[in-house]
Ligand SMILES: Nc1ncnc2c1ncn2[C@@H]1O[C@H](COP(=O)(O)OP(=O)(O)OP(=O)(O)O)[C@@H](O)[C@H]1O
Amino acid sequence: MAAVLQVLPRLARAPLRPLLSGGAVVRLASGMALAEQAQQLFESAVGAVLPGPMLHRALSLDPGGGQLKVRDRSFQLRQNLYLVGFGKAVLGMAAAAEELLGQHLVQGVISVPKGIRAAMEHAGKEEMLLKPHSRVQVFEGAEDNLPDRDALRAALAIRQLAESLTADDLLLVLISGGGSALLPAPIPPVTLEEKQTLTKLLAARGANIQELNTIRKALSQLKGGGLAQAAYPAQVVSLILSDVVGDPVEVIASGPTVASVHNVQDCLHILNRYGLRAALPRSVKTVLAQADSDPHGPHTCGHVLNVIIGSNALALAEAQRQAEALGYRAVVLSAAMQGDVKSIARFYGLLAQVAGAHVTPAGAGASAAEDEQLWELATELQLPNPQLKEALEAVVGAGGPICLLAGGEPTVQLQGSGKGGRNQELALRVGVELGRRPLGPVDVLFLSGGTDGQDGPTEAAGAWVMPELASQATAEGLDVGAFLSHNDSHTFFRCFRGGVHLLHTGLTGTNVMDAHLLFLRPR
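Output the structure for the chain only; the required form is predicted in complex with the named molecule.
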């Protein structure tokens, strides 16, 4: 497989060459063509949300260079354009913005993860790097996605730049996932350490990103609209790469350019829910009490344009287009796949069984019971049932090869000390599910990949599986159940068939959560 992957275009930007011609499927041995297609489609999904394509879709300069167009809005340029940014994908976004805006850009400051420049250099991703004498100052910090002194210095430099702007200026704000940790500016007397401890405790007790960021906003000078306020009266345009299900601008990176709608009561409820209210540091109580009696009320953001420029849905839509070009009937089921990895794996197993029963003339494979279980599970996972049904009927009704796409962020309850990630664990579990179901005369393949190219603390982006996985593993003396019980999916895939099932893209420079692709092809 490694050899096959190496010949694939890196994060394909060119149109894909159809592998289905004249109705005849061009196949390699043991379903390899399917794996190759899956990898290609995953890469095309990622390609659609890379910084360059995203920025080019969102921004354009008029031919005279006097105006910047953002979607349908125009902004006058006269040496008044500034840039700030924070997030895991912001280095590449800033590089793309610099390329596009050229001399119009007066000054910028970005806060990006520690080591990202070296990593991009090492990966040979020149397009993700700023020019040698860039006007954009780069701060690296927030090791392990935790706010630290370096990120604090970056946040202060960003605030200083924002506060220096006038009503004639335009501030471009580049935002991506990981932005919260890269923009820490606690409201005194709360210290960085106190804020860090509180967010760590909340995360460890199971608070979701909405809850976590509600607290972060309440304790921050720049989150929850604070950055927009600091830049006032300059105009602000935020270009946002979403790493949160549903693309809520007030949650992504804690909405620094979105007025917060939460009040102190919301914060106290959250702190109560996770048993943290009683032990709050005095400083946090002080800041929350002040917010309650703030005569200015919440920040207003009338001078801001917030634009989502990249999302899981956009990435899936591109993969869907490319799947259709390859001759598949393709449908996006959901960009909001959330929940326990075990339930999601079961869902894909049932889906393959139910859909498989419809794509072959024999029509065997699923009973009414499986059909019912599938819809029950879809309800449990909060997938939109009517749309799901409609979409499935449309693709499977006509027969022929199908590709079902979804995305989001499953949850893994870690029980063991093994090495893995959400995507590899999901793929392994789906492999087991596929193996224990009658699927009829269809080739089935499932791929799960993290769009940032790194699944958990591993060097792989994810993995792909087929129904034969469990029996092949047994033949190799590998006990899938034992690997799963230790959350050791990466070790499994490294051993299994010499590691050919691992998806390796390297760091991609973007992040719109995970993509899941399920292929069914009648034999």
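Given the form predicted in complex with the named molecule, state the structure of the form predicted on its own.
This part shows the chain on its own.
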């Protein structure tokens, strides 16, 4: 069966292309046909946030007049355009930018993950690679997404370029997820090791991501608006691919082109809260004292235009359009699904049961208790009520197949040493939930995939499941509960039905968190 559907060998630019080539067209059973559509829609979501389409939506160039238009702003180009970038998707973004801007680009420096050029070459993704003799210098670093000496060298090269600019220049900044680890430049005399140690101590004592970012920014030359300040008085246009729920520009890559709203007193309050102020290295105390006595006060970023060019919401909107083109009533629930995968799996199981009760003529299958539980879980997961209400109303009036879409970044509580990622674990848990609920005469399928093409330390992007999963696994001698208890979802899906339920895309060159698709089709 695995040979029947090796999906998505390479993502194409076209949003909806056949996933099976001419000679490989196969008569698929109903469930497999639904799975093909699910994977097709996942591909369309990813296709909407690939570097090429994103850059061409955000930028337009008048070659004759040398005018660069970004949203409703225009910039005159006259051998004054420079580029810097940092993040997991920035290699492809830089390649697309250089292709679009051509000879107008004078010089560039980007910081990207270690090994990404070789991985893109191996995957045959030439469109994600800079051309020979490119004007953009590439630094690779931050192995395992941890700041290191290679990333520090890249950050210092980016700072040097920014500081060389004048009021006549324009700096194009490309930012994507992973940018924070790829742009480490502590304020001297703080060392990279001291900053990392302090961050780890705070995390170990329970500091949240906002608190960690506040400290990181205070000790950084480039974060918290530092890059924008280094580039002043040049104009700065920052194009941002968001991998953060809600798309807060001050959080993505720690906001290098966004003025920090925090001051030294905020930092000291955090350090006091976790009992670390007395144990601070002398270098950290020196930097905080210097910031406290800065006569200029906090800087602003009035010379910066920050633009979100790609996000989870944008990807889901494209999948919604394509689902409607295939005849589904499609509703986006939320682009901010977060929380433990166990709660989210239970939510999707309840949603399928409640929606299934309305999508079939019999109208049976969910009680008032299940309906109440669904709303309680939605509140717990902070899911906006209007979208859930709209989704259920759409189901009632659909009279045909339904596609409910959501996205975000769930979390997994690790309790075993298995292999997997949050998408595969979520899919497996949803499969179990669907199998234990009465769903009526309706085909149900759930897919969860990471838009970057990598779900945890595996070669899969995610997986898809149907209500029969648990019973079919038992027939194959697979104990789903045992795999889940060891966080070993990838091993399960590799064994289950020859691995056909795994979603394989390879590296996509983008990252806007995860996409979840729930299909209900009356039989």
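Numbering follows the first chain given and starts at 1. Everything numeric here is computed off the predicted structure, so don't read it as measured data. Heads up, when I say rigid core I mean the largest set of C-alphas that superpose within 1.5 Å between the two forms.
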item: Shift of residue 118 between the two forms at or above 2 Å (CA, core fit); value: no
